[in-house]
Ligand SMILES: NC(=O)c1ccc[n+]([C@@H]2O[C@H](COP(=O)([O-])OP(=O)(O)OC[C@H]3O[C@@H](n4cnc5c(N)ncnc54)[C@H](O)[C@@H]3O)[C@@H](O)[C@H]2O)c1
Amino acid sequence: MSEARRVIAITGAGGTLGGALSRQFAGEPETDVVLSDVSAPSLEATVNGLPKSRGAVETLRADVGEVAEVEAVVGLAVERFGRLDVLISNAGVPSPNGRIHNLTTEDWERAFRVNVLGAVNGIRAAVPVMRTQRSGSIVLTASVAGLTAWSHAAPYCATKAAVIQLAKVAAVEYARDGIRINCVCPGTFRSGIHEGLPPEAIDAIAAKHPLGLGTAADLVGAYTYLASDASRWTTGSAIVVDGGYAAP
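Show me this one chain by itself, in the form predicted alone.
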C-alpha cells in the first residue's frame, strides 16, 4: 500500500476502541476513512469526536452479521476514494455472564454472528477489492480471551479463539494476492461495559493485569503498525496487547 495516501474502513467504529481507532486514523491528513457501526447514535458520537484537522470521512450504518451491509461499507470506500488499503474489522459483542449449561442457544448464536461471522464478512467484502489492487491489510479484533480461559464467558472466549484461527488461515490463503491478515488480542481496557461495576470489581480485574487496566489508546499502536507498510512482512499474527495478562 502507498504511505502517500491511503483509505481505511473501520467497522465497530462507535465503540470505545473503535472511537480511538477512528480518531487516530481520521486525524492523519493523508488518510481517508469510512466509519461504520450498527448503532447510528454511537457512530455519530464518534464522528463528533474526530479531530478538526483530518482526511475525508464517510460514514455508513452497517450490521457486520449481514455480508451485504459490510460489502456496502467497502463499496463506499471504493466509490468515494477509488480503493481500500486497510479494513479494520472491529465490531464485537461480549457474552452474558454464565456457565455453559446456563447459556442459551441465542447467547451463542449472537456471539458467533457478530464476532466470527462479522470478521468473515469483512474478509469476504475486502478481498475482491484488495486482490485487484494486489495489496491490502485486514486487521481483525480478537482478544486474550481467545488465548486464555475466562470462566463464565465461554461464547466470548470461543468466538475470539475462532477469530485468531481465522486470521491465520486467511493469511495463508491470500498471501500470494498481496493481502496481509492479522489480528490484535487486547486485554481488558476501560470501556462502557465497565460502567456501573463496583470499584472492588474493577480492582479485581486490574489485579489480573501486571500493568493494570489499559485504555483504548494503549491499543492503537498495534493497529497503526498492522495498517502500515512497517508490517509488510507480518501476516497471520496475533499481536497481544494486554498489560501482561497472558504472561503468567
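Next, give the form predicted together with the named molecule, keeping in mind that what was shown is the form predicted alone.
FYI, this one's just the chain on its own, none of its partners or other molecules.
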C-alpha cells in the first residue's frame, strides 16, 4: 500500500453499512475515497453525513451489475488519486420472502446480478490496477446467510455462499500479484434491507443473536482490519461478525 496516503473505493456507499464505512474511511485524514451507489439520492445522503475533517472524496453513481460502471469507479480512483489500495464491494440486495417453488426466475436473476456478479465485476475492475501496483486489498460483503440456512431466503443464502467461495478462489488466483481478497460475513444489523419487515420478524431474528442485533458500526472494525496492513497475511478468509449467530 501507499506509505503516505491510501485510496479506498466503496460500492453500496449509500446504504446503512456503506454509509458507516464511508464515514469511517473518509474521516481518516490520510485516506481518499471514491464512493458509489446505484441510488444517487442515497449516495448524496451519505456524502452529506461525512465528517467535516476528511481526505478527498469523489462520488459516482454506478450499478455494480454493469462491469463498465464498476470500471468507471476504479478508473475515477486512478484518474483522481493515481491508485486504488482497497476496494470494498459492499452493494447487495435481499431476496423476496418465499420458499423456492414460489420464487421467480427474476427473483434469482436479481440476487445473482447484484450480489454475485457485482462482486465479480469489482474484482474484474480492481485487479488490473492492483496487479500493476503489485498490492491491494479487496473486501467483499457476504453474510452469515452464506454459512447457515435461512428458510424463505434461498437466493440470498445461495448468492452470499457464492461470494464466500468467490473470495477464496480469487485469493488463490491473485496472491502472487500482491492482492488479498477476503469477505466479511455480518450477522443481522438494522438497515434498509429490513424495510417492510414486521417488528415481530425483527424480534425473531434478534432472538437468534446471542449478543442481540448489531449495528453497522459493529461491522466497521472488520473492514478497517482488512483494509490495513495488519491483515497482510490474511487472504481467502470469511470473517464472521455476527453477535454469535453462527456459533450454535
